[in-house]
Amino acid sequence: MSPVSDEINFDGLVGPTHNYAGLSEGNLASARHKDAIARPRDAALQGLAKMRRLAGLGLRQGVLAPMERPNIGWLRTLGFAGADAAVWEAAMRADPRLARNALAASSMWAANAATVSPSADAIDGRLHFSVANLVTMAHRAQEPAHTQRLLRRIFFDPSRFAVHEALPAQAVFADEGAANHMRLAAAPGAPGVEVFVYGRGGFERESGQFPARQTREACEAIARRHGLRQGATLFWLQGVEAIDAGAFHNDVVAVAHGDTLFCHEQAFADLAGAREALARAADGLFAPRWAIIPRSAVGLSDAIKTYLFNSQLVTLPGADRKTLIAPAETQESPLVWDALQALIADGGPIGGVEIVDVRESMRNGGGPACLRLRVEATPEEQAAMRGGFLWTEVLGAALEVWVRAHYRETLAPEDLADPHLLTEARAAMDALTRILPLGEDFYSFQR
């Protein structure tokens, strides 16, 4: 089945150290499941099943490799010394919470890897990526170097792709990637409107219950370096009520695709102003369509608990209306499910829903949209990408065999100090470099 667009969803593979450490402040699901027993094998297989499902629906699907964890190099910068296994054991003895920051499998949430602007929007005609610095959380701030290395491995032709390094790693430029970025356009390949959503000004003090992870200064810097057209670039303030309710990223309360923006009524500080601004920016390009769930139908608490808006909004082959790829939790909430069915029945831009089970990710605070980085690429750009990272059934089968061979069935808090965890994780990563075209020296322990 051939896809209808040049949009590729690159999903992050769940790493073998997937566990519930409750490291993410403001992420209610992460906090609620702290120290629960994780199931790394199930988590990875659920992710692969989601990729297979979307590919089977006719969408382009890509795969991103997990990071090397435990991050022994990071622990060495914090004063731990000796052989690698000794570093891990010493860190777990000295400060288990610090050590668990070096163990997080959080790169699975590829929506935070980078912000992506297609070549149709950029003045220089290249496809642009800005790696996210993720400075707000210690476990995620370790990711940018790996992300840059991975993206440059895939998008290696500088005449077609620009993979920018992360913004300066400090609070003024706090950046969480595509989770706070939306793009709307009439059709694939057409110039669009890019919307950056931020929680605070970089020079402002935090004012809410939970940290606002994206700054306006970061958004503006990314728009400048991507060479975006000023009139087609918007900056919206996220609603403080949404952040304090647990919407730590915009994609927990809003998602856009094509000409449609699906959101909660309280997603933005000024919804009416946002609608007017989008209409002005899109004038002459397309007519924006909105699908808004009012607070009277679904409150923020239920929307965030079920990750209703952390769904993927897609266009399936031959379809006139869009489809929502939603987590199973939406179907299990009568309130949310009724609101979804009413939305579909009203004849608006969203015409159907497909349910996926990503429970292990959901329990750690990430739904279907968190797991993917959306890249819109022309056929010429796709041809210039390094092969081997796009989904095929052969690749999917190989990855499933790999997961079953290398991942533990369960991982409890008391298992994390096991010195064999380091060697097991490294064996898995080494084997992965023979499945994905990463190169034999991709991970630091291989060099």
Given for the second form:
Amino acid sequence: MSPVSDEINFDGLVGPTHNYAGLSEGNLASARHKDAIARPRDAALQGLAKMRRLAGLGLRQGVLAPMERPNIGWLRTLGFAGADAAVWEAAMRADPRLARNALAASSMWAANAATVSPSADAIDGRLHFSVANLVTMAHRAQEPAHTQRLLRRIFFDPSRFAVHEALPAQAVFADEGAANHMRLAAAPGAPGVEVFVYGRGGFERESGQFPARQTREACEAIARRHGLRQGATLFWLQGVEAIDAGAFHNDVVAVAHGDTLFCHEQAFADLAGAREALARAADGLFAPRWAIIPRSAVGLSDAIKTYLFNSQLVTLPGADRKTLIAPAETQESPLVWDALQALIADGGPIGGVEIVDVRESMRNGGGPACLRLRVEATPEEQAAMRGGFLWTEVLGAALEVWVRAHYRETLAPEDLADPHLLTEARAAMDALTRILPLGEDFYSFQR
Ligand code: SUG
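Same protein, different condition: the form predicted alone was shown, now please give the form predicted together with N~2~-(3-carboxypropanoyl)-L-arginine (SUG).
First the chain shown before, then all remaining chains and molecules of the complex.
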């Protein structure tokens, strides 16, 4: 089977410190599972099984390395001193909540790593990445430096790729990457329409119950940096009811692929306006197709509980209609499952569903689509990427052995102060640099 699109899904590997710390206000799953016992090994194996599954379906699959955690450097900037193990112990003793912000394995949610614009959309003909600053959450704001290093390692040729640094780390420019960005186009390599979705104006106060993590100013700055065509770039406001119901990112209620946008009726503040604007922007390029689940069929609460819209929307080789890669939780809700079957039966753009089990990530509010960063790269751009980050059975097998050798089966809140956690995590990261071509000094403890 040969892949039919230029799309590569880079999934974030789940790091060895995966745990449930209840760090993300407005992310209901994260709050619900605070202090639950996590299973890092299962989490990482579930992630690898998803990658293998998608590769097996004929899709291009890539792998992104996890961050170094606990983040001792960050704790040092906050005043903890001494040897590395002493820093970790002191932080856990003084302020466990703060320390757990230095431990999160949140880089697994690669959809938040960066916003990506394919070269067909950019006036300079390069493939653009803007690393997300993730300023809203203290644990996630530690990711940009890692992401930049990683993306520049893979997309190293500046004549083809532009990896922009994160926007200023300021609430006005709050940015959570591709989770709040959608792209529609007729076919691989064709110019498309890019849609940025924001939750608030950067200079405005929060209007809802939960933080809006993406601002209009951030979206506009990214569009400018990427050199996107004005008429083909849209900025839509998220529905405040959606954010308040737990859609802390747009990709919790909407996903686009090719000419199709699949969303909940309440995803955007002005759905009718969005439909009109998309039709106008796509005029002459393609005819946009919408698959909308009305609130009368599935309410926001069930949509968010099951993460129906955090499915990956893909085109399988040889298929006329698109396929959803949906989390297992959708199958367990008769209401949501029936709505999905009805959608498929109505003959619209979505013709099938494949179920994946990513339960460990789901408990922290991360579904199948959160776990991947989509990169649309032409064959020439793919050839210019550093090799070794794309899925092969050999790489997958090596990663599986690595996980089994280095990951704990369980991680409970009372395990976190254990100084061995630091040495184990570092041994894992160090070994990973011999599996993925990260270089020998990728992680700061190696330098
Ligand atoms: O940022 N959860 C992540 C989930 C991100 C999901 N990504 C997308 N929707 N694209 C977040 O809220 C929870 C960590 C904890 O509580 O331990 C967390 O960070």
